[in-house]
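Only one chain is given next, in structure tokens, and it is the form predicted on its own.
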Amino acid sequence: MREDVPGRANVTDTPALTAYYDEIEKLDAGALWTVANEIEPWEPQSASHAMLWRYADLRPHVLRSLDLVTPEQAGRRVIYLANPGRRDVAAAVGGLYTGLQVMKPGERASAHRHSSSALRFIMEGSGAYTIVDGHRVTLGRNDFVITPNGTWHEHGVAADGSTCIWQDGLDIPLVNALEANFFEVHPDLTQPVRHPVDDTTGIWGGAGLLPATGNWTRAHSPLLKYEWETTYAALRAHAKAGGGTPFDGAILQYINPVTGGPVMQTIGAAMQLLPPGEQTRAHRHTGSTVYQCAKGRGWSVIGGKRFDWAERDIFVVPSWTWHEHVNADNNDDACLFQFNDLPVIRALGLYREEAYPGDYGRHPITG
């Protein structure tokens, strides 16, 4: 790809050059000027498409899988969301994977661990639980739970519960791209519960208070579950006090209470609240984001295209793509859960953000 710009590759092919390229290709080498403009773009060029998956469309197929495969057969009974631009790596956007997992009462998936970091966001049902390194965590609607890289974890639904569906989020495509992924099944297929149920919430979830005797040295958050009621109350208080940004409304990051940093080394997560009728300004930033509507309804403009969303719909914003959000309800809040790869982007010094120019900061809808 030639560019007639000083400092960029602009070489005209000749028979001699073509023969030269053929010769060095036999040595598994190549001339940089033939690919330089492509591999060093002026700005990020995401292969991912802006996408929205409607829960109403997906849910019947997710439930149908209950009759087609068992957790023992599938390992995990999940319908994953495939971005057309990232199908080859099973990504929803960028280096992030997401899917909808479903389990019936009394079912239990085998314990395992892997190099990828993972999270769950509970969508419907009762009685769901996760066991992480011997800590049993009970889960309810809109609760957010982490299963960090390298931890033994398994999932199930209590016998007296109801069919549960939750969103899985992992950095599988990223870790595979780094050629660093390992997967291991627990030798006993399950793990013993070694702590009181929901102990991490009791110890580390004290509304901004840390235990004086807390001793935590691992890189991920010791708080495995972030409860919806606490999160929503904090968001409402934050919004009432005038907190928030012009681009995301009232937004709060889920954090590691010990460090104040992200919940896991490679995946960040947040919940944002859009007050009734709010429309944010457009911006873009490096890093990819997966959203789920946790409450309300509205729409987002992503890369000039409008996507209307309702509760449980999932949509994605590729890296360096203009986006803005609107709460379509003039009487109630809208809340969007998100997870992203920003901890990696920031740790590598690659974060960059830009506001859409103009007085109103609104990106025109072109599609």
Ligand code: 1HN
Contents of the next structure:
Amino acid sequence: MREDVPGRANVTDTPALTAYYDEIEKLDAGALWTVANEIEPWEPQSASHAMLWRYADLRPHVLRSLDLVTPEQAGRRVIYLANPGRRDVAAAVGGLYTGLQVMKPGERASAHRHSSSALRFIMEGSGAYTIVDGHRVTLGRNDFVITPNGTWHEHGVAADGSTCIWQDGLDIPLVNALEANFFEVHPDLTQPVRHPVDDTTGIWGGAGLLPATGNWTRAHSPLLKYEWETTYAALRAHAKAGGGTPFDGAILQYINPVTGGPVMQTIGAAMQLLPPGEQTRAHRHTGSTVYQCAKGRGWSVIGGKRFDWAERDIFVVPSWTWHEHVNADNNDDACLFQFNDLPVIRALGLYREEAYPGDYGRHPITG
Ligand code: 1HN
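Since the structure above is the form predicted on its own, I would like to see how the form predicted together with the named molecule looks, so please show that one next.
Shown next: the complete complex, the earlier chain at its head.
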């Protein structure tokens, strides 16, 4: 791809040059000016498509997998979301993977650990739990739990619970792109619970309060679970106090309480609240985002295309893609859960953000 722009590659093929290219190709080498304009685009060119997966479409298939495979056979019973532009690496968007995992009461999946970091966001059912490095965490609707890289983790549903579906989010495509992924199955397939149930909530989950003694030196948040009720109450208060941004409405990041930084080194997460009838302004930034509608209904305009969402629908915004959000309900809040790769983007000095200069893609709210 030639470009007639000073500073860009713009070389006319000649018989001498094509013969030259053939010769150096035999040495597994190439002339940079033949590829430079492709490999150095003017701005990020995401291979990922803007996408929305409707829960109503996926749910029956997710439930059908209950009768088709066991967690023992499958390792984990998950239907993953495959972005057509990133099928080769099983990504939902950019370097992020996501899937829907389903478990029946009394089932459990084997304990394991890997270099990828993971999170779960509970969609339906009761009695779900995760054990992370000996901490048992009970999980309810819209709760969010982290299983940071290197931690032993396993999931299950209590015998007196109901069938549970949750969203898994991982940085697998990113860690695989870095060729740094290790995976281990726990030698006993399960791990002992070594702490009181939900202890990390009691120890680290005080609003604005931290233990007066003791230290935490690991890179991820010591608080493993972020409960919906607490999150929603904080968002409501934040919105009422005038907090928020023109691009996201009221938005709060889930944080590591010790550092104030993201919950894990590679994955950040947030919950945003769009007040009734809210229509945000469009912006774009580097980094990939996976959203789940946790409450309400509305739509987002992503890269010029409108995606209507209802509770539990999942959609993605690729890097450097314009997006804006609308709460279609004039009487109730809409909440969007998201996870993203912004901790990586920021740590590497790659964050960039831009507001859309005009009234791009702003639709009248019809109710
Ligand atoms: C994983 O460990 C889980 O722990 C779920 O339940 C999905 C997808 C790819 C690789 C590891 C889990 C996963 C995964």
